[in-house]
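What follows is one chain in structure tokens, specifically the form predicted alone.
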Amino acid sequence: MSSLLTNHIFAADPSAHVFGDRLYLYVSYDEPYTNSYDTMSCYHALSTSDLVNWVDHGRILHLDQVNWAISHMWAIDANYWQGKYYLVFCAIERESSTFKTGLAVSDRPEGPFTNLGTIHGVEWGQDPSLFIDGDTPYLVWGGRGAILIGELNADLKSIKPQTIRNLSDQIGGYEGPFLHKANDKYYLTYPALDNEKWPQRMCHAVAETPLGPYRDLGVYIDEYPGNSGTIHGSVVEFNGEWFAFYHSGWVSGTQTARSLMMDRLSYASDGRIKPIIPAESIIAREVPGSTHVVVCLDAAAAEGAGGRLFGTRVANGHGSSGHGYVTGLVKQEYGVSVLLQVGLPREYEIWVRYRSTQDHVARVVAGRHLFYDGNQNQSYDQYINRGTVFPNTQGNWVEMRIGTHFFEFGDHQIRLSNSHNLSAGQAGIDVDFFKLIPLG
């Protein structure tokens, strides 16, 4: 049965991988309620341990962080290789005005990722996918009605030209390929069109080796009500079951503000993927056990994920949940901000994970709204005289509820700042992450 994964952001092109005991989705980000894919400029990562409770880790890479690119941050993939997590993505290159495939790296699966440049030898490198087969990395990419595959060099920065195969003559591929292995076979999934007749449908092919040749197995997600015109997805095994991820237009009712979808997947005795029929939107939104997404924004990763440090620094230490924690909130307005991106306007409950060794007064501003003492109706004079008290935690990490706020669609900064200069040697609070829980 279909599950609607996201209505807190609009996202598409989900690429699924399992690292440890969690499943991660790497997705492109649709700017809310635009009428074009040209506005796409960043990516997100989501993860889960049970397929019901999901964490949106926020923005993991933005066009502004990619010096070679000028626009069109379209589909992506990520994988683990030689101790690091690598993101492959595509964008229009500034110099050539054509799509190129980019490479970025992170120490953690949830990012954020740092741009490493383009992958050399990949022409029109749209919608890339990074497939690891034992000790061999492969890149699959597609666009302009073709799908190609080739073996990458060990540094992932270039492709071995003699290994490149154009699979277009073997399958009816169009773009958006994803490669997975099941039952000792290599399955290539991809969107396809019949004579340029939209919408796209998800198709698959099978081979004995990653480079093929591939045998076309046909459609496994056909045209359905609520589709977004495009379809792009992935297949993954998690906790002994197979799942298909893709996107739809059900929440927004448009083709350019898309939402992530999930279905169970199984294979027929002849090796084909059994057809998946997405549920009607009203069913998908109300099925028992439907997913719940919490946005968790790592303070230590703020500068790489759309936020900012104000006079503070990142430190590593026991008990932090991500890249470390932000410390040094010892002077007036020293602090940290994180970026919340919202698709469907809604109310959120705001939490902060912090620690301290004494009571502190600090300011929290979210969506241009100032919070103090959990009471949003006090006067500004009352705030100046008291502020938001962060109680002494005896040095232990705790989560504190700040309040609730209704966020319109778009980008919002959430900032926590120290309210007063502290005495010499006096420690301020340390900040681990901000958590946003959608309400309603």
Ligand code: FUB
Contents of the next structure:
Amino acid sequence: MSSLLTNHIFAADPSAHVFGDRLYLYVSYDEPYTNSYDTMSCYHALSTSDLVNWVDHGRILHLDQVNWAISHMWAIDANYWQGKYYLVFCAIERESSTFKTGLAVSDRPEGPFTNLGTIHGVEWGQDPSLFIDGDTPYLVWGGRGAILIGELNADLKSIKPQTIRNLSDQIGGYEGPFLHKANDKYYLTYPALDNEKWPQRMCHAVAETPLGPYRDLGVYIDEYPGNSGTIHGSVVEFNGEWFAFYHSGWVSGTQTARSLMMDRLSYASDGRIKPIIPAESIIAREVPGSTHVVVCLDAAAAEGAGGRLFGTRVANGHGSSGHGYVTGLVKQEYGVSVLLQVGLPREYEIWVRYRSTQDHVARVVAGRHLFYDGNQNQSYDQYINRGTVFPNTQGNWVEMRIGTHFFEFGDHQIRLSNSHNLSAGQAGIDVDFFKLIPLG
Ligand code: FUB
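Requested next: the structure of the form predicted together with ligand FUB (the form predicted alone having been shown above).
After this comes the whole thing, all chains and molecules, with the earlier chain placed first.
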């Protein structure tokens, strides 16, 4: 297995969790070519059922949706708690100009997530991680030079102050902590410097209870060629095997446009994690049997994930995952757009999953803007297909290839809209999702 997991976007700080029969990764998003961590402003979720075929579910939360935050959407984590999926993340708070830990919620693991405000009682809450042990939720985070842990109240909106432990007398790290349970022990993984010398190396410590005390077990991913200065990740068991996730600078060669990495992990008989040496710098798709990614942008989730509905509405149920679909494409320009975020410029094949009860003509365009606003300097959308016939599917859901398009790095809208008004009584197509397959 190649260590490199994705190269279509630049993403970092992967937190891995298994929900149902899928493995999910929650990742922070490196804005391509800004050469800064200050510009980080959103998160993505990816998932897989076989560790080979991955789906990028697109943007799951953006700074614009978080009223208390002004910038620096750094590392995140997610977990399942009392029937819902919760995201914990960090950002600089408008009011205090310090890192706070935010909470967001969704009914489904792939989001999108809705902001629930900050978690009270967590000062300088950088790089939070949400660990559930039976019926007790814990938060572990990096707090200005130290790693801290404490028990959360059941609504996850505040921490119990008397339970907070500063672990700096036990371990050396100060950011990026992640807790997992293995062999009935609690393992804390965290990046740390060797005598203040960069790059960070991935370390671990073990305890009998989540609050510690922790016994330091040292480094399990040492400095390696192509590292990105920082290293931040997680450990998860999936289908009986253990995996480490982290990030590197392999694809971009920079510290601020990072790529997701995955390696098998195992424990030595003394309880330590055996050292992981990131494999050679091989792009995943060049290795037979290695990973490949499609981007699947749910039409029903478009509005929460950076897209937009134009005159249409979401119907609940059905669709690919029972999460709903977009319906009501009955007038000219009625439609839906989804947000595609691109790291490495490249061509994508575009598919749409839809159903209809008659032949239907619609346009698919891609561009940085939703609509031309009259500004002569504004680049107008580019047609992927000016008038695609969506054949009658007799009401069955089908996937149809629309065409290919070259996307530069950054944010793009892909919009499907009616090219004419339908007659009274005619139903438009229903749209489930857009599937983007990176080519080349
Ligand atoms: O991704 C931004 C920051 O870089 C994270 O918060 C740190 O853990 C480091 O990975």
